[in-house]
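In structure tokens, the next block holds one chain alone, the form predicted on its own.
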Amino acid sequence: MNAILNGIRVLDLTEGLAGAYCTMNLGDYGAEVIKIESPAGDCSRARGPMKNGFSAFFAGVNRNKKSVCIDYTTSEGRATVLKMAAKCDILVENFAPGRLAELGLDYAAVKAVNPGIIYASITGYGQTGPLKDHPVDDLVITAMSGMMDRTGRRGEDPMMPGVDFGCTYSGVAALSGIAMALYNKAVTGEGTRLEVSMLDCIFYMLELFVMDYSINGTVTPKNGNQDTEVAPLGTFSAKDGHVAIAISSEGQWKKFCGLVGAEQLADDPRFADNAARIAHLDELIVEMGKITGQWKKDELVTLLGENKLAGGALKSVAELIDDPQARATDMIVETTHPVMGDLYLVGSPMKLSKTPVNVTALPAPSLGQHTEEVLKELGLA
């Protein structure tokens, strides 16, 4: 079976987490994804952990691309990205805003050589409006766009996010984009330009929240691992860890407090229904602390999945690495990296029956591993 981007040509003019996440998906579908790296290479390769002198940052969102090293600061090698341009589908890049037409690359470059290129822009701001050539990093992308506002909990203050979510998310906006952009180009012949803001993609997540403003004029407190609006939805202690459990009506409730031999909190009138027990949470809390506590977390969740309740365990990465669902999935993928040796990498949540996946196909390469190659297949000197 062929992947479903095989003939596509992307050339990648990304540094970072944010535009890499983006063609590392491109890639793993068959791309052939062409990295320009400068002299100095992606800024991600010397991002830990380490191993033999290989970033694993790097090797994780850098996989099945190839590595041409260019000086495309030099009038030279300004022209040999543009030649490469014109034969590509695809252009990805994640520079400040105004920098690449500094360097003559820009949309409107590309476009003179490449009128169907596909241009992909990942800024923090956006290429317009009163901060857009401002530094930018994901913390800080957090912050601005509501999401720490909305983490940590009750009464303390806000607290950033366990993950990248600016970088890793504005990634797959643009991987959505060029997928419209190439059915538009299959159906129109025409390419376009995308633009995608970090600030934007994280603010687009909160749109419950926007819209509970528009109703009530108020914005509903952060609540840590409880929710505000449905109880008990949140996160217990169990005995080997914690346990998420969701109850979304009073028939799981009762089914809940049947199953776990606490028929008594069906009928206490402070958890009656669901208002009652959002407005006694923190006895609720406690009430669920001493069901919880005396299960395995594992157990219980069996028992609750096995009685159609949504229940899951609290678990780690080094958990997940032999997760019996992450393996079945395929999410977990063993290789061999030619420099770091034997590697996990996480696999793609996009399963397309016709057209497989491969995120093994091509281990992320040393800096210009590809370039003689590169060139020599697109007829440049």
Given for the second form:
Amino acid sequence: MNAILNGIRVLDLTEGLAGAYCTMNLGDYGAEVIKIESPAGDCSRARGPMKNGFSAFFAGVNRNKKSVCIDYTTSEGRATVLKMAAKCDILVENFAPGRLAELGLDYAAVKAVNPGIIYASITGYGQTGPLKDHPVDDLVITAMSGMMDRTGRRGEDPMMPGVDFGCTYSGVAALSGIAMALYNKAVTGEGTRLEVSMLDCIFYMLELFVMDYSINGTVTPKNGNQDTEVAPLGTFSAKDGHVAIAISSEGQWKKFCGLVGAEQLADDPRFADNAARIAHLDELIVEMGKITGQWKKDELVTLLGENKLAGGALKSVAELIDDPQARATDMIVETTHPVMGDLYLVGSPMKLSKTPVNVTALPAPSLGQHTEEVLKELGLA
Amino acid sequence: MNLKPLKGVRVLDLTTINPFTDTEFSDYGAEVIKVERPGSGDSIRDYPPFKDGVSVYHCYTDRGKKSITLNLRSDEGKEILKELVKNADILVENFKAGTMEKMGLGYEELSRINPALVYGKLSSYGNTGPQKNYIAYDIAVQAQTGIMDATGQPEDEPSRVGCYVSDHLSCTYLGTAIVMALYHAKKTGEGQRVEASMFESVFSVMGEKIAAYNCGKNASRTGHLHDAFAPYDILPCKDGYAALAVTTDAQWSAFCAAFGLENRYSTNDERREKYLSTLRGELTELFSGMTRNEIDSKCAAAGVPAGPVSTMEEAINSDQIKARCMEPAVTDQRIGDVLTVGKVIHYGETFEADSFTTAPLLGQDNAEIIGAALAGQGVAPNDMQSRMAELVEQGVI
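Switching conditions: you have the form predicted on its own, so give me the form predicted in complex with its partner chain.
Full assembly next; the chain just shown is listed first.
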């Protein structure tokens, strides 16, 4: 047992994806994560698709947690949760701003019984600002952030990213904030409160356009899968799908043309340098397509990769499951769940050589599975 | 209280181009020493956009850092780096696999000098597997991790997400792993090597798609539709598009009441079934006479998640983003104020605006940092100036 957070206890007052993503990672690091659920259970438990009546979505992001069922809307339930908070090192919550103050479980209340607590809040818009009480969903936040405006083809509708970056990235940011707070506490002995918002997190990833706007007073319109400054940098058709290619220097361009037997393109005045290629982008895409269309995506990517050029084959989820790189790096982990049976989990991208994280220590719990065990352990039952 | 949790932590930043990990370390209080090539420096200094010939991107990503120049291929340069490692808590690099080892500066070597050192490596595809030596680029990683397959209309080509998600995710994951290891080192005295890659980091957010695969579904792109809820879409309205995300029956009932609609499809299953055939058309007609703000206000009052689909410019100018201090100016010592993005983690009981200091000139901290390293090597104060001049002459610093 050499996990970094062994002996650290987390009170998990989150529901849905963002908070669950944060506490899942704390569990992977070896913390004892106590997930408090009301009798109705975390809403993610109802999210399809199901396997043997258990939500696969819930199972994925609630591994390495214990479930304790308490009705914290009753005064008795609240009192119990507060007593539990007194015995925890970290508390993570994603209630709407102000809601935990109503329940008597806000930072001030918890700090009064546990001065060293690290208290982390994740919200949609933040604890401050005119939109702080606005109803939250990843779709809406992504829409407001500008990220949708940046996604999709030029002149066409804004496009939703296919995964919830607001929830996942805010979960990682909260995790990062907690890690720094833990380090700080190891140095100073002091706990702290911290907060992150989904909107801030998505906007943070759009840094390039903020700088662009501040200098030029305008933002270059999106251009689908093609870069607006560098070419060829985009996706192109292959025999069996699509391949992304990123050529970012003149040397790489000549090398690429040589590798695929298209020296005539390197000599073509329309494609003589990056500026010329951007000016003739439509024609370049047609010529590139003639070349890439002769290759299978994986073969072309191998050729590029072995020659130090950046390329990636566009994969579907079914292809990801057996992707050799995903398997080799333990990003797809096979496990079994007591209810669901065989289950693929997504691994952790954080690879620590001496204290590796463990994504399969505990399977995702049934509602209230650990209520008695945890309350006894904490001397509350 | 604007807590700087990494105050007192010293970081050697050897990264090139891909720098958010160390930007975040600097933002949260660490002393970050950027180690750059003598002469040209890190290529991020040549990265667009520019103001008066200075890279604004560098002004942002290097804010608050110190800069020294050091030729890591020279014997003297290596010895100076090793001297600096003695007093460092963290070293971060993103060279090609094996580069540091070839220079005799790999983790094994450096941990002998400082056993508590946390050595962080950012890589493209990870430290194993058939692609471990390939170079990555954001779009290639988005393609290979399924993000693109998941994005776009089902009948159209897959689409990339229009910002550098792989750089942000990998850098924040790496920083987190480093700080966790630093916490461990603080308690046990044991440092270690930690790594995160662009590929693995983006892959990690595919959980909901992998979950669906577990249930026999190959979850591909669905446009703006949710695979579990309806109505969940962006819909055209009078002045653009509005996002509407109904995920509970109670929200739908509140939506119908607010907009005077008959609640014909009271369950999520019914709404999903009827969405494309009838409901989407009805909502489009309803919204066609309304502005984004009208829809937003009505939905907010009813407790239904909805909002405008903002252009990037509108997002930049929005009151919430401003209220959250997400566009602070960094006053650069060469070009004055440039707008950058703020910090996403706010410590303390009250929200306070942050302030950031300038990015460094190339090698501006050589005298202080390299001077101290040379003193550590035994160079006497009286000989310091001539030794530094010699190292400049030899191209070591």
